[in-house]
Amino acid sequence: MAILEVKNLTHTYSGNSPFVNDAVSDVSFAIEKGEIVGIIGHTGSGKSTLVQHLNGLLKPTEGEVLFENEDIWANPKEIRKIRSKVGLVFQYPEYQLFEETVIKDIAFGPKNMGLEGDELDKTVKEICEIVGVKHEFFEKSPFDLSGGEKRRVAIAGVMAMKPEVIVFDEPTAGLDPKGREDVMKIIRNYRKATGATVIIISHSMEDMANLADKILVMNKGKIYKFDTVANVFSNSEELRNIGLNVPIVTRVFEELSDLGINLPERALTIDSAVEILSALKAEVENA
């Protein structure tokens, strides 16, 4: 079942002036329930434009988004309702904090949705497991956190609100290889303990390969493809005219390939490479 659906959207920036843009347009697509579907496209291609639509924050010139089978659009006044259920990670988010505390900065967003007492502490706890914010830091001023904790508690601020779909804005902009690793353990462990439904927009190639089970390319505010992860890296050619790329592990593979190496499948991320190398390497001992 469809958890979020896109039909026909188009959103014209600047409309009747010179300048006017449809920065997405005539996009359709539909999203199953406890999916983790990247968003994948060259700089302007329309990816951020296009997420916002999905709670609200913009609404569509032309098409609809619905929720569960409902347009979210349907009643301008329950919008807010929809951001409760739809949440969205900003690129950089730390620079949203603002609570003196880390604790209140985290049990902002459910406390504003009606949550109070036992069951506020208990889903910020939750939450706080889920995401690895240490016990320590509950009190400290989030300002004083590490760039990489202040991201944590950020995203554990959208998580405790429990929304059912949860969008991320290039998630990992900014962190070195231990903070990416991080965060998509985040993503995993969240995923897993909640069901939730996950949307990523990523330049990184690596991740999606990683974490995603379908991966949506825009390009130029149409949708180029939306397949599983292997069909969409099958083409490493297709991609690179669009200005796009596969995984370096998958590019490695197409090298050997090149040279002329028998190689039984195209490798997407390291884990799979390591396998099917092993795999070759034990066949060729034993024949």
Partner chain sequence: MDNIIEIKNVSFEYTDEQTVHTAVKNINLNIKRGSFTVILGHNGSGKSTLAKMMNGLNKPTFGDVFVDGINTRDEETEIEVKRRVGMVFQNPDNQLVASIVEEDVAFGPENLGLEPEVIRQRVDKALKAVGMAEFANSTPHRLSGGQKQRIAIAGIIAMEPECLVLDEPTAMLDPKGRREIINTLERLNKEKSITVVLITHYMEEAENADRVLVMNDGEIIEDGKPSEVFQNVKLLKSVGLDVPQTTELLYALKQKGFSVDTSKISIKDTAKEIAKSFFKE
Given for the second form:
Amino acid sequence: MAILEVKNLTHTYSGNSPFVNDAVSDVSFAIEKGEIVGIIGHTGSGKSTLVQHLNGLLKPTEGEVLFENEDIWANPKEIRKIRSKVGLVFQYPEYQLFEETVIKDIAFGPKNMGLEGDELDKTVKEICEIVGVKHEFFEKSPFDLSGGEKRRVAIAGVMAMKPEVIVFDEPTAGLDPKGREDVMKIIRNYRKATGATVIIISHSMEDMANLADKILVMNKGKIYKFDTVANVFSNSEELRNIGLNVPIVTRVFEELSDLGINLPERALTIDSAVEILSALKAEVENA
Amino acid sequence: MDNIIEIKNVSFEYTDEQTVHTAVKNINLNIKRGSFTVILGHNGSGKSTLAKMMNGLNKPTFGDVFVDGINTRDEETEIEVKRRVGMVFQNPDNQLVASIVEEDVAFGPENLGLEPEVIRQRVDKALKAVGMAEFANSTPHRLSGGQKQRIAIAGIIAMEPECLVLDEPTAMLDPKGRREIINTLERLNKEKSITVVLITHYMEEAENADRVLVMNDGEIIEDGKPSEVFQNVKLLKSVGLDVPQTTELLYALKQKGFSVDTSKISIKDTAKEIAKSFFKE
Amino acid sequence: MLKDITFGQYYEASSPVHKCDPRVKIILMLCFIVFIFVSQNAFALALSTVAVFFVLLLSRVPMKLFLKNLKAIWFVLFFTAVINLFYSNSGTVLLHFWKIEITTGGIYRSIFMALRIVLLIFISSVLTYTTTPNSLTEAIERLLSPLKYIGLKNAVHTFAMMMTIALRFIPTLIEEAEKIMNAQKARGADLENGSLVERVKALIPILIPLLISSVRRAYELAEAMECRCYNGGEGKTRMKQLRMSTVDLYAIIFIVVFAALVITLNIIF
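Complement to the form predicted on its own: the form predicted together with its partner chain:
Zooming out: every chain and molecule, the one shown earlier first.
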């Protein structure tokens, strides 16, 4: 069953707003429950505008967004309810931290949903467990943490609402390699623990290949392609034309084919590349 | 003199809630004139602190830093040091002072007290050097991240420095913006022989560098050509870093019994190296 | 919403008003403001109106940008008009209810005051639309420079630098405020409903991150300025020199003629 469905969504910005170039026009797609969907597209392709419709931060100029087959704008007064069902983690989420302690900050979301007392406490602790917020940090000020830890706490703040769909806008931006790996781990852990549907905007084709089931390619406010990872990355020429690329490993494989090596399939990740090449080598040696 | 920057027995300490931390531990390092050096290290490894000592923004607790032979400790020559070694930071928004591009680029030369005609020439030249001449009269807040960062670089270039130190200038940019910055830096280094010291978290940006330094816990733990440094896959991963995807692929293949040279970095070289295993003799 | 604020936004065009020396422009604008307020009768105000619109047309800035600035203060305008409506009881009574009466004198006065404010907004918008923030601050710095003889040299430069930076960061901070607002809304924050106290409380999750990020920006900017050899106003030169030209001469002649006419009209009628 589709958990989220976008139908003929159009969003135009007025006048000389700095976001004019990020408009979306006539976009339709459906995301199945439990899927991990990656969104790629160069800056200004409309992807940030698109995801802000999924939790009702923006209202479509035309078209509709359905959550579990219901129009999220059916009752505009109730729009806040959708925000706990579809969580949205913005770029550099650590800039939203404001409470005196880490634990209070993480509790902000669930408290806004009306949780209190033991239930609130339980939810927050549970999320800290999943996300890996250390016990010793609970009573610390979030502003005293390192950059990577701040990001972790900020992500926990959205996950604490236990959203069924969680959307990330470039969750690893600005982090060092270790920090990037940690964030990917948090996303995987949350999904494992809750079975949530994950949507993730990223510029890293390698992360996409490692994590996503499907990829939605945005270009000039429209969907350029929405398909499995393998199919999206099967045509690098096409992607390059719209300012994107395929994973580096895939590019190495393309070079190998150009050099005359007959590869049975294209690799998207290092693990699959090693597997394919090892098998081929064994074949050559046996022959 | 061969070295634009000489760092001698330098340590840097700071106090935080009464505990003394050592961010940089007894480092000796020379930066050759005209070279392109990349410094890698995880957050908190001391690389930013070290960079800020290269133009006197931070003064060493122990030891001395010399820029073109001038000790960065001398207060009278502070401007001379900053003019020779320019710095660019991570967030382009927080480096631009004026609301019009060319007026911002003029800020440095104006502070140096140059004649108006000279400033005009330098501003035009600097904007051209970073490929932003057509945006001279735009306002920074309408530009993309990569464009803003190029304006920040132009603002430094307009002071005609010998050396550019950049502290994670690509961290907040998209792949297009990152490529713009790296191309600009490589061009400035080649065509204008400006010395470049680039701090980054993106391993592939080190591919064409003359020299790669790896920092961990305030010390330099690796120093060499990119092809040499990236061979130490295990070491790099153990200090929270990464290697380029190509190196990682070659390394993984080697573990599986492929006889490949893991020092290749570019995609083409990597493919050729792998292909050798299939076309034997 | 927040994005509608156009304060300090330069509109690029090539016009005599753009070419005018910003120092002259500031002084002329002050003259204009004085004349608009000393225009005592309909004839004088009509002349001021014509003069203001003449400058607007000359500036080649689209009319809708001026109207946009007006939109931002419509409430002030409305309020002034209404207050003045009841302020005068001269002329014939048009409407009478309870203790209030509206007279022709009131209507006249109401239109008069509202028009003055409109002209005021228009003429000051001309200045900000046709002058880059930098040359504006430089002009202020130059105009205030006599203050250095009474020991305020640094104060003048510091003030001008502060203005430049403020103008540069207004759009950046507005954008940031919107981002933080959206991020907190995504965490279920309710900014639209509730009592006044609740709404003020709801601002805390926005104001604290905004404050912290401003402090961080200020710190980073200070470092970047230091790296660009900033050392206060001492020994600083300017790329763009302010020079008076024939355009300025025409501008001065224009304002003198305008002044003479306003005064004459005020006396005659």
